[in-house]
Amino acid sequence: MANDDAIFNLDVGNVSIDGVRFLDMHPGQKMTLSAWYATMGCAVPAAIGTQTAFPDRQVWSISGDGGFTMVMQDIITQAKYQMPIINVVLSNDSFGFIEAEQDDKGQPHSGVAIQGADYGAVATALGAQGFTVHNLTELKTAFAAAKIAKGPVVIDVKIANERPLPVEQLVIDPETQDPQAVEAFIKKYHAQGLIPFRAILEQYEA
């Protein structure tokens, strides 16, 4: 779907983690993200700046619904100047990164629930082409339309509220960690393909 010279602008939160891990980028593509702490909402305005600086390149913004709702009024600017930006919103009705932090600290969830909305419909009302996606077939249809669009597109992708793999506390080595905890961790995060670092060192030990 993405052009070979595409530029991806990532928002802050779980989307930063997933973007860095799962964007299958080519050498000619670029990615930007904010290096500042908690600068949610940066992707959409960053995409406007990117499209202005590189008008001949395909530009994406990828946001969670938390970050997008902070700046979604900027879609009207994209529409005003007919910027062909592809804006993807990953909607899980939660400030997922903060929710995960609260889980890690054993705190009750507080202030992390987001009121759900149809951001595809919101985008249409602001003058963009909007899609709301619930499955892979709908996603492919939205991407196909976005690829040929002359103005901005917003693709609201409804996703499960599942936290990204917490790499800071991997529990995947049954030889050094509780085997039952390892089994539970791998099942929860679908981490069957991960290899403990200890095993890698042993494999390549001279």
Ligand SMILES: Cc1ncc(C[n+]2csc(CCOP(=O)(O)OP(=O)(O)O)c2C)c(N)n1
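It should be emphasised that the depicted structure is a prediction, and the values quoted were computed from it without experimental measurement. Heads up, when I say rigid core I mean the largest set of C-alphas that superpose within 1.5 Å between the two forms. Positions refer to the first chain, counted from 1. What changes on going to the form predicted together with the ligand:
- Superposition on the rigid core between the two forms places the CA atom of residue 22 less than 2 Å from its counterpart.
- Superposition of the core reveals a Cα shift of 2 Å or more for residue 198 between the two forms.
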Second form
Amino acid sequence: MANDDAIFNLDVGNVSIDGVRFLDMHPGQKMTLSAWYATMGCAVPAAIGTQTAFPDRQVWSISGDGGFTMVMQDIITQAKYQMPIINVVLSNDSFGFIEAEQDDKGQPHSGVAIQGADYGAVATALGAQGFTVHNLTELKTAFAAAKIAKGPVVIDVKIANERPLPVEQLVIDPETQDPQAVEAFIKKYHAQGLIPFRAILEQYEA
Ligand SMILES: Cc1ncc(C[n+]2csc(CCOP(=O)(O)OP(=O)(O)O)c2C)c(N)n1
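What would the structure be for the form predicted together with the ligand, given that what you showed me was the form predicted alone?
Below, the chain from earlier opens the complete complex, with every other chain and molecule after it.
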């Protein structure tokens, strides 16, 4: 199946932010997201609905480990109907979005750690082709298999627990903010390329 008309179903959490920022969408592709109700666990069942409505298109679900484990039994349905859905799980062993909220509010982390499991092995037991990926080489192998799969594939990608860049509180301007805090922020979020808005205004003498 081609990916130029792929349909991506995103779950809720940091995975939504990363998905919207980093999915290199093309005209003709589609994306679903529970943007209004923020219903975790939406991606895997949405992928089943999408695959049913668009049987000739490559359907993806992309979930965090929290959202995926709420609904992973739906992989049985994908296996029952041999739906060629590619399900990606971004496993950071955390309810990452909530962990970031707790950081923003200066709260200690509470109830956000996920025990974790080998979701590739779980998926295989549920009747899909499961992969658990720790590096780029394993990721390429999993995607190569997913491309030619006739039924559901689950790719559990073990990722670092790093929150997306918090754009609502950029600390990048050493002229108006604590230079040490700016240095730490830029290092933490690899934000070397970000220019303070003040500098842009000065550049255009606004
Ligand atoms: C059904 C439901 N329960 C709880 C929440 C609150 N909530 C929003 S994001 C989130 C954590 C998501 O964690 P995970 O799926 O692991 O994704 P990550 O943020 O780590 O990418 C939670 C608990 C929600 N939106 N929907």
